Structures are given as C-alpha cells and as structure tokens.
Amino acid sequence: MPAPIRLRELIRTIRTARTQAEEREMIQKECAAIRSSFREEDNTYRCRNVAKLLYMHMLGYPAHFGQLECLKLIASQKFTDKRIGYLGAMLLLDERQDVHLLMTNCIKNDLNHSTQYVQGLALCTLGCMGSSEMCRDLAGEVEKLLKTSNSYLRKKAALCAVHVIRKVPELMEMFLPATKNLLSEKNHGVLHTSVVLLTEMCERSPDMLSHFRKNEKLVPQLVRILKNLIMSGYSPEHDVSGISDPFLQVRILRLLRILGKGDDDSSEAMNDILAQVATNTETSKNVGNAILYETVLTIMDIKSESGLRVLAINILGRFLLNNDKNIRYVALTSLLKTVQTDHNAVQRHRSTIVDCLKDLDVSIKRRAMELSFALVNGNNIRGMMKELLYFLDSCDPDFKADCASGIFLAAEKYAPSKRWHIDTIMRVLTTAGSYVRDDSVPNLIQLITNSVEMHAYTVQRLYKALLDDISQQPLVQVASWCIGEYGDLLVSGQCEEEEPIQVSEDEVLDVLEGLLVSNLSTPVTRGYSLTAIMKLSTRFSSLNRIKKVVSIYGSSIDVELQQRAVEYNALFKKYDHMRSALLERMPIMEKTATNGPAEIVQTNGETDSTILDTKHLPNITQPASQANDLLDLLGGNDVVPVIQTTVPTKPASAGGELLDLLGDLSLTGGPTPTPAPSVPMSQPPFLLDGLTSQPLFNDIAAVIPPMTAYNKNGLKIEFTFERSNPNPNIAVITIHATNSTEAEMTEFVFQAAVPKTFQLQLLSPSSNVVPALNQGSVTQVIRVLNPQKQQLRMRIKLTYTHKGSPVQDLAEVNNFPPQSWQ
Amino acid sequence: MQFMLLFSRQGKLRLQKWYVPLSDKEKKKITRELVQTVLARKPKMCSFLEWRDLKIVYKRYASLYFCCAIEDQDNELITLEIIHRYVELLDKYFGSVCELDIIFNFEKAYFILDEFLLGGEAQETSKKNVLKAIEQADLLQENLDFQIRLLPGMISGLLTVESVAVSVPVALVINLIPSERGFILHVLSFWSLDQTKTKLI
C-alpha cells in the first residue's frame, strides 16, 4: 500500500476542484483510502490520516469513523500523534459521543506526564470539552496541578478548574484551598486565569463570595495588583498601545464589580482605584476604552459615591461623541441600563443621544431610540417629540411599530395640551399609520372622547386626512369612528382651533361609503365605517341614503358586516323609537391602564361599545352590591366596604393612582408597554437591571417576609410586602395568584375587606385569567393605611370560573407578619 | 466565549472552535446562519450585533472574518482586543499571515489558539510567552532532544537571531561539526520566526 498523501497535498488537490461534485468525488476517494488505512492499523501514518480527516470535517463532510483513531493517537507516545489526537478529540468527540469517556484514562495519564506540553494538551482538552463525568473523575488531578509551581501548567489548570466548576458545581469547594495564594504570583498568565477562577466561584456561590470578601481580603489584593499595573512603567511583554496588560485589568475590574456589589466596605475600598483608572487611562485606542467601559460598569454596579457615578456617566457621554461606532454602541447600551437610577446625569447628554438617532447603523439607532424614550419628561417633551416624529418619518419599517407605540406612551404621559396630543397622534397615524399597533386604536378613541372641547377640531383633521389617504387602517378606523360620533360638528362647520371647512352631509357619506367598498379596507375597518354611517342617521338628515346603504349590506358575504347591517335594519324598522337613544353621543370613558384587558372588550367595534353603554348602569351597581355582600358575610361589624376596580367594568375610582403607576411603566426604556402597573412596585430587582445599586424602595422590601394567604383547590395566593416610603403607615401588599391545576381560571376577581380602623385600596389587577400549571400569575396591588398600627386582619373573597363552572370562596387572613403592620 | 468562527468572504469556514457542547447539526445550523448574518453587514456598521441571546463580536482582517460569540456579561471591546491579539500571534508565527497560511496550516492555527485561549478565556496575556510555548512544542514535535555544545565563534551568530529564539537554546548547546552545520542552520531558521533576521555564520 503506497504511503497516504500528505495533508498539504490533499488540501492543494481539493482546492483545485472546480465544482462541488468534483470536490465530493475527491473527498470520497480519499475517505475510502483513509478508511482502509485505518483498518490496517497503520501506526506510522495514522496521524497524517486523521489530520486529513479533520480538514475534510471542516469542509462539512462526515468524519465520525475517525473518532476511535483519535483515541489511539492520544494513547500513542509520540508528541506529534498526541497533538493531532487531542485536536481531533476536541473537534470530533464532544460529550454526546459514547466513546468520549474512553479518553478519560488517557487524559489522566497525560496529566501526570513528565513533559509539560503533554500535560498542557491534556488540560486544554479537558478544559474545552470535558463532560461532567470526565470532570468528576479528573478534578483531583486538576486540583493537584493548580498547586504546582510551574506557571505554564498552573494557568492552564486554573481555567480547567473553571470548566470543571461550570460542569459540576458541587466540586467548587475542592478548589478553594488551592486558591489561597494564587494572587501572589508574579506571572500574568497565572494572575489572569486565577482572577477568572475567582470570578467564577464568586458568581456561582454567595457563600464563596462572602468568604472571599471577608476572610481572604480579596479586594485589597486586587486593588494592589491593579495599582501596580497602572503605576508601573512600560513593560514590553504585556504592553498593548501603551497600556500594561489590559486583559488583566479588565478581568480585575470585573471581579471587583462582583465583590463590591451590595457591600459598603468593599465598595469603599475600591473607590480610589476606580477613580484613578477612570481618569488616567488613555482613550485614544480601543484598549483604553475597553478598560474605561469595564470601569464604568463596575462603578454603576457597586455602592459608589455620587461623584464617582457622575464621572462614570461623563465617560459614557464622551464615548457618545467618539467617532468609533463600537464605542458609541457600547455607550448607548450602558446608558440605557443606568438611565433609571441616574436619570438627571444622563439627561445632560440628551442632545448627543438624540443625534445618534440619525446614525446609519441599525443597532445604534435602535438603542438611541430606546434611550430617547427613557429620557422623555414633562420639560423636554415638545423638543423630543419633534425629533422622534422626524425619526419616525425616516426610519426603517422594523422600527416604526416600536417607535409609534413609544410616542403614544410618551405623549399620553407628558402631553402639554390636548391639542398638541391630538396633533401628535394625527402625525403618527398619517406617517406610520400601517405600523401602529392594533390596540392603540381604542386608546386613541378613548383619548378623543375625553377631550371634549377638541371634538370639532379632531373630526375635521381626521376627515381631511381621510380625503388624502385611506390605506392606513388604524387612521381610517379612528377617523370613521370620529366621523360617526361627531359628524354633526363636521357638517355644521364649527371649529375654533382652525379654519372650519365646508362639508356637506353627502360628501361625508361619500367618504364613508367609499371606505366600505374600497379594496384597501380590512373587514374591521368596514365594520367601523358601517357603524359610523348608522350613527349618522341620528345626526344627519339624509336618512334615506343611510337606510339604503345599510340594507345593501344586509346581504353582504362578510358575516360580521351582514350581522351589523341586519341589526341596523331592524333598528330602522321595528325599533325606530329607540334609535335616537341608542345612537346618541358616547359618554366620556374612564381612563384605565393603557394596556389593560379592558381594551379587548372594545376592539370589536361599535356594536360592543353600544351594548356596553346600556350595560353600564347595571355594572356600576354591581360593585356596590358585591360590597354589600361582603358586609353581610362579615357580620356587618367593624368592616368597611372596599373601593376596588374590577376588570370588565370601568368604575370611576383609582384612576388617578393608575396614572401615577403608569409613570413607572417605561422602566425598560419605552416601547414595550406589557407589564401591568402593579409590577413596578412589587418587583424592583427585575425591572431595574443589574447595573443599579439601589432598588426603588430602599428599606424593607427584603425584610418583611412574604406569606401565603390562601391555598385551596389549586389556587394559591401569596402576599408580598413593601412599605411605601413617603408614608410609613401605608403597607403595600402585592398579591400573586397562581394556579396549579390543569385548567385555567378565568374571570378571576379578588376582593378584600379590612376592619374599620384600616383603609384599603385595591388597584387594577394585571389580568383576570390565572394560567394553568403555574405558568404565570395574576398580580394585584393592595394599599392598606394603618394609622393606628393595629394588627392587620383581612377577609378575602375569590370568584372565578374553573372548567366552566363558577367558583366562589371566602377566607380570612390572619397570619400577617408583625413587621407588616408595626 | 461560547465559540469562535473564522470564515472567508465567500462564507467558507476556515476554523471553528466551540467551547459549548452542541450537536454537529446544531453547529452547522448556527454557523450557516451566523455567516449569513455577518456577511450581510455593511462595512461601516459597528462590530457588535445581537443574535439569538448572544452578543456577536466580529472583525474583518483582509479576506477573513473573525467572529466570536460572547455572553451577556462579557466586555465587547476587550473581545475585539482578544481577536486582534490572536491575529497578531498568527502574524508573528507565520510571518505576515494571509488566508492561505491558515488554509494550509489549519492545525497550527488551532494549536496557537489553544495556547492563547482555554475554555473560552485567555490563558496567557503575554504575546511572547504564547509564541515561546508554541515554538517549544513544535520543537518537541521535531524531536530535537540531543545535546549540542556552544562554541565561542558561534555566539555572535546566535546573538543576532531574534531574541525569542535565544531564550530557548539555553539548555541546548550547538556543535559546530560541519556536517551538522546545515542541520543547525535549519534549526536556527526554524526557531527564528522572522527568517530574514537570522545571521548566517
């Protein structure tokens, strides 16, 4: 058998192949040759063959038949064989293969080899792809090598230990003694890998973390090393663009971050060195900026003094002005994380951030947009909105939806005047109308009904917009709704805000009918316009035309449209006396949470909302009767009926508080209005990202233990507590309702009553469906005012529908922890 | 770091180093998608992108893209430095490295990477030490373990060799037997990474 061709030969040959088929042919031929060579157990050329196999594997061809050969190579005594064998193992033999465990013995022997390069190979392989079983078996060897004086092996052993800990966390304890004097090494390689090892241990185990903080006095050691790095002169071995060993510096800063987080003493000990690094590092090259970036992250995460924090934000501000895109990107990301806690400091850089909106890079634009939304407040709303609207005009379609939602949210919170608000909405609808989210249509309608004095202006502007363009569905829907409601104002030409336009009834009906027949209109839009036409029957005089339109659609193919038309027809024929009452002006709708489930009731169009009108009255009496029920049940003494908001109705209460809570909604930077308003108050650690050091409520959030108030039939209700900072007599309780059964609980309503000396306020729940199998929870916030500091007692009533049947239950909650009412 | 990929402008893979266990199929899928995504980026865009739940840091050197996937808490800017350091190591080793060097010597590229990174983290921050270790391992591969004596006449010749090589032959002493001279020159040229600096005796 002739000698198999050399690796380079093979590579050269394969590269001459002109087509994929030719290449495949060559590879198949070579594979066949290699296979027969393997079968012959040829020791001399095994190495060469496996190397060729690895090349073919990289091209994408299967190479599994070489796995055992790699094992044989590893077991060989020749260094060349071992080198290729271990490489093959790392490429072909991951932990999913059955044969990989056969490596364990070889690696064990090689870990004790006399040549350090062989030991190095073994450590490298174990550290890159060792499975948990291998790690368990070989951890002892690694630990031994961690204590050797050979720095070449020690650094590899440290990283191997990191891998072992990641795979088998229980073995962490074992490496603890070996870490004792790792940091007193001079060799930078060992220092770097030791810091990585310590970081891994501290991240994984809080016990280790406190051990290293207190017993080992890690922080002073790290500070000393970092200081030496900065102060020492030029060292050619570790220098990168004038900075001494930036890799080590960055790693040390990261470990300091973990050690200083939440710990005053440690943070204090590192304040000086952080200030030093922040001010002395060269920023002309990427290396310097990398170190500054890590420093900023550390400063923001630990309990640093305010001067340092301002310094950090200023560094980020300078980054924003840097020509290098990467630096700008990194700055925007960090600012996004810090904007909640250091809002004022970030505000100073607002204009730079807004400039970044015009950047060409997509990632930078997105971050700048999110940051801009986070920075919008009452003072800068006009200016910011101008920029944001301009951005909306010119940005990519992927951004438009998020930007539009963000603008709506910001406008809602900070609108300086109703007219401005409506103008802004109009602008968004006309520029990005088709990208606007579906649930913003009911929101806008609600907004418009609320601004009574603007009705004429609004309808006039919407009408004009409709004349221009009927392709953007949200715009069309809002416009047709408004015309239906306020058509009389439009025709009468009374508009104070701007020049009234002359419009006749027929023209208006033309436009609405045009919507009905247009191909551009969706079925939902058609529904809107039909209802609008119907409403105009009480406002306009051209009844015949309207009747005709309505009857035509009585035979429409679209079932929804047909149903409406038939019902309206019936109105004309049999219930004409009720028509004017039914179709009169909508009452002002109470504002609920922007994203609450209440909106779902509205999106189906006007038929639902008209039904809601008539239902309104009985619904409002319901809460009162429910409260009365509670009174009865509680025996009538020392009980106060509860002010509550329940989901499907809109009683006039708690509106103000909700708006306050809405102010916390944009904690994650704007365009995702998914969290319910109660969430910010009860879960500060989640919404405030890892960079912040102070939770929203400083004191007692962690101190009052949560309690289980109710646990029956699969429904479990837990109470978590905070104390509201401005008024210590108010306890804020968040209920979390979870459902461990297989069916979900719908129409879930939670009610509570407290003794007379207390006052209770129930805020809007996050939803009224408790998902099954603990997949989610319903949260609701209760505020209890307890001025006399009496023991808190509560009676709760739960109603829900489970597997089709309604369930009702009462319970008394007495096991409040003493801290909650003291 | 979770993985590092090197690929050409045409999307051909030149090196793949995975620090997380994944099946072959998954690796191929990730590689395919990521290569597509990175190649679609315009030259002026920044070097970072979010992909799935990872941060991707990539940089183009001549015709090769160096692409790393790092975790949330890793520093993107220092990853760029790590990539640059690896390229510098390759450059020093091969002497003005180009893509062809990496194609034809892919196993050496892996060896160098394995001396620089282990388990996704840098194990040695000194360029000199990494190159020294590679050299010595290469030496081992050539099986040079015989004793040779240093003669005074040789010193001037040796000292002009790049300093990196000087630290190595402390244990090895060179014999000036003429028949071995050719071999010694071969050894010297092998040691010195920059061949033009080797002064012939």
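Take the two forms, find the largest set of C-alpha atoms that superpose within 1.5 Å, and that set is the rigid core. Computed from a prediction, not measured in an experiment: that's the story for all the values here. Residue numbers count along the first chain shown, from 1. Compared with the form predicted alone:
With the core held fixed between these two forms, Tyr152 has its Cα displaced by under 2 Å. In a rigid-core overlay of the protein, Gln788 has its C-alpha displaced by at least 2 Å between these two forms.
Superposition on the rigid core between these two forms places the CA atom of Thr295 less than 2 Å from its counterpart.
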Second form
Amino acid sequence: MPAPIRLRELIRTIRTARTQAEEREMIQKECAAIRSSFREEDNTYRCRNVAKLLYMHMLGYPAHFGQLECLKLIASQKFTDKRIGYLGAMLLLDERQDVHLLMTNCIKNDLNHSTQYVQGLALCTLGCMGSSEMCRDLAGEVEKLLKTSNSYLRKKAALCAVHVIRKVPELMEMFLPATKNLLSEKNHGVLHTSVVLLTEMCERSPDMLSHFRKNEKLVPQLVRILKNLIMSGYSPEHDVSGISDPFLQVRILRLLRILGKGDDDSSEAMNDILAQVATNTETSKNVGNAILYETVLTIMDIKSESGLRVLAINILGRFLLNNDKNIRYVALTSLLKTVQTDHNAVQRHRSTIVDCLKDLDVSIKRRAMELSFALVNGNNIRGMMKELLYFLDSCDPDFKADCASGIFLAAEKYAPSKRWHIDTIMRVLTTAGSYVRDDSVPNLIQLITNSVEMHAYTVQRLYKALLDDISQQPLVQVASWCIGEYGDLLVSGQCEEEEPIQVSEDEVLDVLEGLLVSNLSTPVTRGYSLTAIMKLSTRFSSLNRIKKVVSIYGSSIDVELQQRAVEYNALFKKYDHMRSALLERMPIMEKTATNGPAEIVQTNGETDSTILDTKHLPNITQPASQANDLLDLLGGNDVVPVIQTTVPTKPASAGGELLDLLGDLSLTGGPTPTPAPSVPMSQPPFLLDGLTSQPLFNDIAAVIPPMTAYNKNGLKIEFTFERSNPNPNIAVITIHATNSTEAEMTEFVFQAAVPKTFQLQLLSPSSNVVPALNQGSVTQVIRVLNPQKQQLRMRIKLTYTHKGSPVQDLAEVNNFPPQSWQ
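Following the display of the form predicted together with the partner chain, present the structure of the form predicted alone.
If you are looking for partners or other molecules, they are not here, because only the chain is given.
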C-alpha cells in the first residue's frame, strides 16, 4: 500500500477546493484511505493518519472512528505517538463515552514515567477530560506530582488538581498538605497555577476558606508576592507593556477579594498593598487598566477603609474619560453597583456620567441613564431632571419608555414643589407620551386632583398643549379629564401662576368634539372626551349643545362609547335631578402605593383596570351557571333562567348541560330539550337603577322568620329573608350553609330555579368550602322578583365533594313564610 500523504499536503489540497462540495469530496476520499489503513493495523503511519483526522475534526467533519487509534498511540512507547494520541483523546473523547475509561491505566503509567514531558502529557489530558471515576483513581498520583521539586510538573499538577476538585469536591482535603509550600516557589508559572488552585478551594469550601485565613496565614503571603511584583525591576521574561506579570497580579487580587470578603482582619492586612497597587499602576496601557479594575473590585468587596473606597471610585471616574468604549462601559457598570453604598463619592463624578448620555454607543448610553437615575436626590433633582429631559428629547425610541418611567419615579420621590412636579410630568407626556407606562395617566390625574391650588394653572397648561398636539394619547386623556373637571376655571380665567387666557365655552367644546372625531384618538381617549363633555353640562351653560353631542354617540359603532352615551342620555332624561350631584368634582384621592398605581376605584366614570384595587375581591371558585346550564326544576316550560352576577369560571360543555332536577329527562337518549335563551347579565340593566338615598333593606326585615330549607347528610341550608326597599316586590333571601360532619365539604355549589312567573338572581357565594363541625358557614344571596305576589316555590340542587367523593342532591322548598311573598 502506498504511503499516505502528509498533513501539510492534505491541508494544501483542501485549501485549493473552490466549493464546499469539492472540499467534502476530498475529505471523504481521505477518510476512506485512513479507514483502510486502520483496518490493516498499519503502525507505521498511524500517527500521521490520526493527525490528519484531527485536522478534519477541527473543520467540522466526523472523526469518531479514530478514537481507538488514539488509545493505541497513547500505549506506544514513542513520545511523538503519545503526543498525537493524547491530543486526539482530548479532542475526540469525553466522559460521556465509555471508551475514555480504557485509557485510565495508560495515564496512570505515564504519570509515573521517568520523562517529565510524558508526565506532562498525562497531566494535561487528565486535567482536560478526566471523568469523576478517572479523577478518583488518579488523584493520588496527581498529589505526589504536586509535591515534586520539578516546577514544570508542579504547575501542570496544580491545574490538574483544580479539575479533580471540580469533579470530586470531597477529594479537596487530599491536596491541602501540598498547598503549604506552593506559594514559596519562585517560578511564576507555579505561583500562577497555585493561586488558581487556592482560589478554587476557597470558593468551593467555607471550611477551607476559614482554614487559609487563620491557620495558613495566606493573606500575608499573597501580599508579599504582590508587593514583590510591584517593586521588582524590569524582567523581560514576565514583562507585559512595562508591568511585571499582570496575569499573576490579577489572579492574586481575585484571591484576596475572596479572603477579605466579610473578614475584618484579612481586609486590614491587605489595605496597604491595595492602595499601593491603585497608585503605582500605569494607566496608559490596557494591561494597567485591567489590574486597576480588579483592584477596584477587591476594594469594593472587602471591608476596606473609606479613603480607599473613595480612591477606587476615583479610578472608575478616570475610566470614564478613557477613549476605549469597553473601559467606559466597565466603569459605568461598576459605579452602578457601588452607588448605593458610596453615594457621595460617586456624586463627585456626576458631570462626567451625564456627559456619557451623549455617547454614540447605545450600551454606554443605557448604563449612563441607569446610573444618572441612581444619582438623583433631593439636592440635585432640578439639574438632573433638566439633563434627563434633554436626553429624552433626543434619545432613540428604545430608551424613551425606560427614561420616561425613571423620570416619573424620581419626580414623585424628590419633587421640590407640586407645580414643578406637574410641569415635569407634562413635559414627559408632551415629549414621549406614547412610550409612558399604563399607570401614568391615573397617577397624574391623582396628582392634579390633590393639588387644589394648581387646578386653574394645570387646566390652562393642558388646554394649550391640546391646541398644539393631539397625537400623544396619554396627554390628551389627562387634558380631557382636567377640562371636564375644571372647565369652569379655564373659562373664567382665574389662573394666578401665569397670564390667564381668554377661552369661551364653545371653544372648549370644539376642542373636545374634535377629539371625538379625530383619527388620532383611541377608543379610550374618545371615552375620556365624551365623559368630559358630559361633566361640563354642570359647569357650562351650553346644555343643548352638550345634549346633542351625547345623543349622537348613542348609536356609535364603538360599544363602550355607545353605552356611555346611552347612560348619559338617561341622566338628562330620567335622572336629571341627580345629574349635578353625580357629576360634581372629584374629592382628594388617597394613594397607598409609593411608586405604584393609585388605588382609584372610579374616576367620574373612567374606570381603569390597571388601577383597580383587587386585594379585597372575594376568591370565587364556584362555577357559575351558563345560559345552557339552566335547571328545569319544576317541569314543563315555565322555568325562569338563573341570572348569575359572576363571570363563569369554566366554559360550558359542547353539548350543553341541561339538568332536569325532576329526573324526567335522559341526557343519553330521546329528544334533547331546547336550551333556554342566553341571558348574559353582569350588572343591572342600567347602571343608575337603584340609586337612591334610602337604605337598601327596610326595618321590617326582622319580622320575616327564618326557615330550614335542607338538612341532610350533615349539610344544613337555612334561609333568612329581607325585603328590598326600592322595590317591595323583590325578596332578598340569604342562604347559610353549615356542615356538622368531621370533614369539610369542598367544591360546594348551590343552584336554584323558580316558576316562570318569578325572576331569580343568584349573587356570588362567600366561599366554595363549607367548614367542618359547624365552625363556619357559606353565605349566598338570592334575589327573587315576585310582581304577582304568588306563593313562592323553589327547587334547589346541591353539589359538593365530601371525603373525596362527589355528592349531588335535589330538594323542593314549598314552605316559605307568607311574609316572604305577600
């Protein structure tokens, strides 16, 4: 068989390929030749073939068929074969493949070899891809080599020990005796790897960290080595840009940071050397900046003196003036971490930080913006807000949302006056209104409402802003709300803070009507505008014009706008005597959250889901009856659907769940009855129905005696009665469900139906769990309308789970007290 081509020739041939397909063809041809050579057990060229295979592996082609050949090369006595074999093992093998266990014995033999270079190859391989099993088997040999006098082997053994500790942490104590003399070595390679080993041990074991702090006195040794590095003269072997072995210095500083964190004695021992490094390191080259950066991190992490911390922050301040963008970014990130603990020291570099807002690099801009907000306090709020508002005007859209949010929070926390606060928020809404948070509108409305003396000034400023620009929807919404609330102040010209403007009622209404028809207005904005026009009906004299506008939108295709208009029309007609009271000015609102949305339940008709207080809503898990879940309780077609006031928590099944409580209906066969018509109703037919100054229930409620409607299997249902004052035909029944058994009843659902001549409405239950042993009760309110004063009849259905078993029962209630229906 002819001799295979050399590696250099293969590389030259592959580089001549003009297409990927041509390269792939060359690789496949060579792989076939290599496979043939492997099958023939050709020992002469095995090393050359494996070397070519490794090159193909580096190009991304499969080379797994050479794994066993690597093991054969490792077992060879020739150094050149071992070198390629170990290199192949590190590239082609890992601990997920069982083949690597076959080389454990070869590595063990080579670790005891008489040639240091063979031992070095074995240490490198074990430190690169040794599994936990291999590390356990060979840790003893590594520990012996760690104690040898040969510096070449000691540095490799130290790195191998790091890998062993990562794989098998419980072997850490084995290497503890060998670490005692490592730092006394003068060879920088051994020192470097020793510091890496000590760092790994301290990070992985608190006991080791405590041992090195107290027993080994590690800090003084590291301080001595670092001092020698700083004070030593020029050494061509270790010099990098005029600095002696910066890599070793960085490693020592990291280890000092671990040793000094949370320890007073260790921190005090290293304060002087850290100050020397910070003052003596040259900053003209990047190497010096790397050492200074590690020094700063160490100073900030340990319990250092205040003067030393100021020195560290000044170093970061100098970094901000560097032309290198990476150094500036690192400085801003580090200052952001330290600003909470050393606020005053960072404040000295405020002007430099603000200048970074003008940087062209977006990552530097973002870090500078975050740091600028962190520096804002009561003393510099005006100056910092001026710079940040200027930045908001000119920054990219990606920054506007975060910047606007930060300005809102800072202004809320440190505002020197309410006028300044309102002006700042309005400036943000004018500049970046489309990017602000959802809660900015209700927050600003609350701020304006609570600033009673600023009402005239605010409504005038907002009116002017509306005349200039109506594209910023949050600004338009706030302006509409304020004009609706304080339109009379705008027209009367009572502003004292600035020169009042002369505005007529028709001009104000023209602006609001323009918002209703503008293509820029969102549905929410139109709702604000229509409500504002309605509120002006009690503040302006143009009542006929307002009525006309409101009536027009009673047929709007926007359902929300249409509902508002219909209800406002009803206010003019049916409830005109209550209109002035309903539309009076909002009282001062209380705000409980500091930096969150206010707990505003309703703002003159403007209810916002983002500001509703949901903490006090009951936890309702009862599945409400759907329209197709109606109960045919009394037979025939005289069944009244139950109107639920809660949103159903589970969807109706596809075929419907018509329940015939009398048992006459089979759900599996026979004709299916037609479901009752859907009556979706989440509120009374009109929002203002029932508004009255009288109490809801009258005083004769106590005359109607209670009754027991159901008492079976430990479950007792009692009815108590009240009569509704606004409508005496409505009987209000409160059910009280109690449980006398030893186990609670879960998933409790009460359902009821009445004849067609009645109307029944089930309100939400207090819970869906009936406590055991009568330790509590579930209550639920039923409202029954009985216009014909007929005797009340009801069929109820109870479903619940008791001791893991579902229970379902039906009952008929006919013995209602006469006072409840007469």
